[in-house]
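Here we start with a single chain on its own, the form predicted on its own, put down as structure tokens.
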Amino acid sequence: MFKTVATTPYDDQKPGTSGLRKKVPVFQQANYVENFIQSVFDSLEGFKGETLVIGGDGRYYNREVVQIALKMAAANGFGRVLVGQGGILSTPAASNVIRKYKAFGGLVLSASHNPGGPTEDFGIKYNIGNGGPAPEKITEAIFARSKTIKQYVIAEAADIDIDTIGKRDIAGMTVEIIDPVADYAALMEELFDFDAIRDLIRSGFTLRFDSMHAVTGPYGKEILERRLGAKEGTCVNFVPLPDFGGHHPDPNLVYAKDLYDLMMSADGPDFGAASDGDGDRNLIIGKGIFITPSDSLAMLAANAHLAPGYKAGLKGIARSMPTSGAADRVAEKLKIGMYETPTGWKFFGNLLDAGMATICGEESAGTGSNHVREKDGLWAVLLWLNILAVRRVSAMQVAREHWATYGRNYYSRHDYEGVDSDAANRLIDDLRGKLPTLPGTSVQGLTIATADDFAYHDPVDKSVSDHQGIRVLFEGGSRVVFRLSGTGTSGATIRVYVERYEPDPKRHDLETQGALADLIRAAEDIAGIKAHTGRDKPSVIT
């Protein structure tokens, strides 16, 4: 019934900030998947008859790897197995089927907002209890055990059907294969509400949805066109495909330029928005404005009281360390708890299992609150919906009062991506070393306040966090940030985050670029990132 497989360790293992990811075919090497389950599995205590919940994006290679994953929680003891019909649960979905019904954890099997295809890239990422990414303490013992790990255990059984909703046997296991929307569509109902939603859109508020051909396309077209009634072919590119229908599943500004070209044409709808691969990621675009992730998440939090599910207010609000400094302003006026956390959602989780905060977010696009332990896009849509439905305003107006209110913080992401690591981490090193001699020293007419190197020091469990990103801040509280990615799968991605804060209403209307010129020349002083790259501009600008 079962079988023990001999096998030889890959160095090459170790989870990032959302799992390991790689391209499709180092996954396809021999015993490379098996080999990764397997370390999950020993790095775990306590799972023998207990719930693990699979699901994932529904890139090339998920469907097999489901498979394999099956037969392997059957061999290492696991009872029950809940799969999502096809393979598919969105990210936050599989978070709050993780919850919903008390499983030990889950396997989410995604890489995010990263392509997909036969040569592009494939994750595994193992969430807790709680519904969220594993912990570095976990991650950290399944790299050491993938190093030294010499077997793995696997049924001896043919594949199940996965497409038909019901109950199945493995080896003795129990397989649910389930609705991968239900779930999910009834907690949106509980959190915000539908009634004032549809008569938004009863009114003649139009909206479109662009799902990227990824994952969030079924669970848009059943809330928004058949729960709330809004027309059909408000959602977009809305049937998953393994390649993402060739193109990019990240929703920004340049992979959703047609999502924007329309927000800013005079015909345009009222409301636009998109999703990426796994659907924890979300762009917002009101007719003729777009909305940073980061002023997202400010408004979000300033008016999260009009949804039912967070009328009683927020205990505090978390951002992660690049995310720019607006939600400090509403955490302020709230007098609330304001967290500023390393990128990676799962520094989040401990905030919100202690009930200290209610709504977390990253300038990634990435948006979430208590209601699951992982970002969740169209949960940020719906809010975003239900403020719009209360408050019959136009995105933009939402935007102009709250600027008017809390001031407007300038706001952009350069990336340099597929950079050569080692050069990547020399400027990294080289920004260090320089460190202690930056602060009072000027560039591009700016003078540099402090500099360091950001370390959390985690107000639940005590840990620490070093290395988390290098910061450089100006005085009158403008700043740039630097920082290696970890969501990429071959080279490295440079990070270079600015920002400028106007607290003057007058001067709210600059262009971005523009108002954070000099603070861009003032990063390539400090940094010299063309000498260590040869890059002479950025290769995505958000």
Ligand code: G16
Second form
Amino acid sequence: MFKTVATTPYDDQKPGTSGLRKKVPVFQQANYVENFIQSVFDSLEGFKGETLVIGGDGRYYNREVVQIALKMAAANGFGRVLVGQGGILSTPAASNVIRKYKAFGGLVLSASHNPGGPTEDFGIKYNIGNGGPAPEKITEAIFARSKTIKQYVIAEAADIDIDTIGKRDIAGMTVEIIDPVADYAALMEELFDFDAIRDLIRSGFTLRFDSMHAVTGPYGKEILERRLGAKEGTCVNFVPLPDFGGHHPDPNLVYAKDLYDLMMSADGPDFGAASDGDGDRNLIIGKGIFITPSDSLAMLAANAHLAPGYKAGLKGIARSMPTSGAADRVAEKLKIGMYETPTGWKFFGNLLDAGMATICGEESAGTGSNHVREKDGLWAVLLWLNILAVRRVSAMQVAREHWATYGRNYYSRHDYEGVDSDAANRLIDDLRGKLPTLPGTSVQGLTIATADDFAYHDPVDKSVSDHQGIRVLFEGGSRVVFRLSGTGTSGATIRVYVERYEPDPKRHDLETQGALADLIRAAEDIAGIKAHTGRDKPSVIT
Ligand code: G16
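Alongside the form predicted on its own that was just displayed, please also present the structure of the form predicted in complex with this ligand.
Expanding to the full complex; the earlier chain stays at the top.
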């Protein structure tokens, strides 16, 4: 019933910021998927007879990998697997299912916001029993195992029907095909005041939710249109497609430009939002105003008590290091803890589990809370709607009042994508080498106060993560941060994060790139991006 297959290791199965992401043809190499999944299982202990969750964002190759994973889970001794119907589970929904059904862990099949299709991206991520991404200790063990693996085990069974809800069996292991939306929608009803949001919508408030042909389509339809009464047509691009309709399912101002243009137009709706490939990211645009993810985190944290799920207040806020300091000011006012972690949602898990943080967020369009252990795109949309339903003001007013109270953190990220990896590594190495000489020097009229290579000391498990990004802080609180993306699949992506704090409300109406112009020039002077890469402008500005 089970067979052991001899295999040889691949040397490139190192999980990045969020799991293993590669082009589909890489995953299609002989035993590539099997090697990785076996390496995951070999790095875990005590799962015999336990429950595993499997689901993905529906991208090309999702269905094939679900079948392989099911047969390998059976051969490795799992007792039961819960699979989203059609192999679909958004990342936050998968996190919820793992928690709700006390599963041992889960395999989330996604390359998130990266494009999908036969020559595009695929990914596999392992989540632990708290519903969150495996911590570095486990991802390192998986990588180590993948370099020495000699065999894997798999059930000799036919593919099973994953499209019909119900229980079936694969080589003695129970497989339950579950509704991917129901548990998640129930959780959202617990956290938010659906009556208040329904009233707001009934009063004429209009919205648009763009699923970018990715996984949140069915979730948006059910929650926004069916349960909250938004009119049909509120959800657009809601049919998940294996290639996301040929688009980049990344909810930013470049790839969701249609939504942005609509929201800036005179007859646009009151509120617009989009989510990404696997449903964990969010883009929030009020009528006439784009809310940066860093600002959204701060504004949600400042107003969260208006939603039933957070009425007791927040224990603390956590943000990734490159995320702006806007949320820090909210934490200061609320007199709650503020934690700065490396990029990667996995670093929030310990803080959430320990009850130290309630809300977390990242500049990369991610916000979430202790309701699951992943960032959650629709959750952010619903919290915004709940706040607007209670306050009965526009998103623009929420933002303006927030800035008037706390000051404004002008913020932008400049990405240089598809850069030669050696050149990108040299740029970072050179920067690292320069760090001790930078403080006290002036660039573009700005004086550098401190410069370092960010290292995180986890306050819960005391683990240390080094080399998490180069920070250059200027006198007055502005800063630039440089790091290499850990989610790309071709070449390297250099990310430059630029931030200026502006306390003066008379200066809260500036155009962002203009407000940051001297810092952007300073970043070039400090890092020599053009000299290292030949690029004189970023590929994406968000
Ligand atoms: C992943 C991680 C996030 C991270 C983002 C960008 O998001 O879960 O924590 O901020 O990648 O990472 P990087 O800057 O290394 O590319 P997602 O939505 O891709 O899963």
